[in-house]
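There is one chain below, alone, in structure tokens, taken in the form predicted alone.
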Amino acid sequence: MAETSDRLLETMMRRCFDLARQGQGYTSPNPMVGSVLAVKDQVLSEGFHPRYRQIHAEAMALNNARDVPHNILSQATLYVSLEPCFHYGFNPPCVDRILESPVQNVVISCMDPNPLVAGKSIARLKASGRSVTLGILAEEGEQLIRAFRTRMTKERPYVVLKWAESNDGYMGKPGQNVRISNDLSQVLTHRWRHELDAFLVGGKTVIVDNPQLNNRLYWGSSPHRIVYSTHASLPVDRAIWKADCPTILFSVCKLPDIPDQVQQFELPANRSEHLRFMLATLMHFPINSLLVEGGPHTLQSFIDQGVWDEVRIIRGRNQYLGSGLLAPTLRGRRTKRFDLGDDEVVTIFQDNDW
């Protein structure tokens, strides 16, 4: 690998991170994955994994190279964006379909987080002889795996809150509906619905704003619908309860009128423990990613207990409200912004060892 640049390294990296976004919102609770086949640099076949419980980016990849003849494979490079699996799942190992393959050069931006492979790829495809790299842009790697390396490390969905705030920092006024963002953050709103796995909100939120939580303004697919509710009881005509989408309630008991299709689960008598036995609860699930979007007590309690890994912020520059609910307040590591028409979109970044 001495002679292939590190520009082309990268560059060929950042298109594995391109087609591995070919599958947000899809492969959970698997990674984005991207991988493409190189002699230097030209491409010989590309691949990704399209949607959980479906074939590999390497497979992919490798099976797209079918007609490519062996003494071209043999002197080809495979890129991926992440350390091919070593595990049988709904898929055989990655691993030995690179072993059967002539292919002799591996480069990986980052290494598999999941205990099941953490290495054991890497070390099997150098001990027969292939000669791997490590590390390619490899902080842009694990970003691209964000969601899916919390799920393996910490147990827990990676935890998204949003809310939207006027200028003068409040989110709305108590019993009413009132709309701060505009047109555009509404489809960035849709946007995220599609690319992370589950939306969750505050029983009171379901009482005074009927939300449909599903994706309407975006394409892609709608996530899980979740409801955080402490009341005994809640209104069976809300949208919330159709079945378009799946639907998740942790509520302090069971309500009864509830429709069917709608899991149940009752949360802890001690309300300490709710979002602990939430998060375990959904890691049952094809869930690695979880946007919470409610009010400022259901926002305020994850972040009272440090649940949380980003904060996503639209603030109406032109709203003022002068008075009402007010918007949670709170640092974090890393801040970025940008504009979006007359809204000002935040991002507050946590490095969250909850």
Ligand code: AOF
Contents of the next structure:
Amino acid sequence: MAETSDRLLETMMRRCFDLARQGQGYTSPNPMVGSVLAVKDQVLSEGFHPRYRQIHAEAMALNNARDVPHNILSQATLYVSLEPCFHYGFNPPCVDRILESPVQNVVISCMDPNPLVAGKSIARLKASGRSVTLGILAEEGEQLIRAFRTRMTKERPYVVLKWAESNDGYMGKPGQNVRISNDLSQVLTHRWRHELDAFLVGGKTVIVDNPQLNNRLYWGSSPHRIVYSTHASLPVDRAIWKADCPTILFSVCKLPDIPDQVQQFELPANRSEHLRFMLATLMHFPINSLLVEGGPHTLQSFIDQGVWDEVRIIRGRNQYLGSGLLAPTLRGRRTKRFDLGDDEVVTIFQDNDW
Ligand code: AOF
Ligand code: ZN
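Switching from the form predicted alone: structure of the form predicted in complex with this ligand?
In what comes next, the whole complex appears, and the chain from above leads the way.
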């Protein structure tokens, strides 16, 4: 592969990432994966993992090249954003599929954190005499699978906290539904509903705001809806109980009037165990990422226990409430920001491993 420039490898890998994202919102509990089959800079075929239980990226790329002559395939390089799988799941091992093909060169962004794979396919490809290049755009490749990696290595979802705050630091007024973010930010929030697997709100938010928590303003999927309630009862006439998305209710006791399509779990008696219990229970669902949307009390309990990976704050820079529910404060973390009209979107990343 000496003649293959780093730049070409990166261009092809970027294309793999774009292809992978076509599965976004549909692949969990699996990762998003993309693949390109090429001879030098000539792309022969492409593939991606479109949905959980469906075909894997590199198998799709190889299928799409089924009419390519053997002598061309034997000169081709298979690019894939994640190490090919080694095991039988809903799909046979992709490593076997590659070994059965004439393809001799494999370029991978990052290793699969699934313990059933974890370097075994790379070793097998090398042992067969294939050339394997690992680590192309590894940081971006890791970013793409970070929720899947969290599930695999920590047995919990990747947790994002999100709130909107006024420029003077308030999230709202007690007992009222106050709109702080602008229309563009509303669309962004719905995009996140497509990109993340589950959205959680506290019982009080269900009572006061009556959120639907589905994706109406962006294309694609809607998340699982999770309610975390320490109330003895909740109103039955709320939008969140409708059958349009799967809904999970965690509460201190079983609530008899909630519709049957809502899956209910009883929380442990000890309040300090609630969050960990919920995160562990979500591993029984195709949920690799969870966004906690509020209200203030629920967000604060996640912050107090350090149970978060990322915080997204939408700040209405022309909004001043003067008084009300103070937004949580977090300092001294790695941040990034961008503007959306007169709103500012700030992302804060967790420094502590938990
Ligand atoms: C790949 N290519 O496109 C993906 C991979 O149940 P299965 O057969 O779909 O396998 C799921 C596992 O395969 C998943 O946990 C991860 O380790 C790997 N995902 N591997 O070769 C792909 N999506
Ligand atoms: Zn596979």
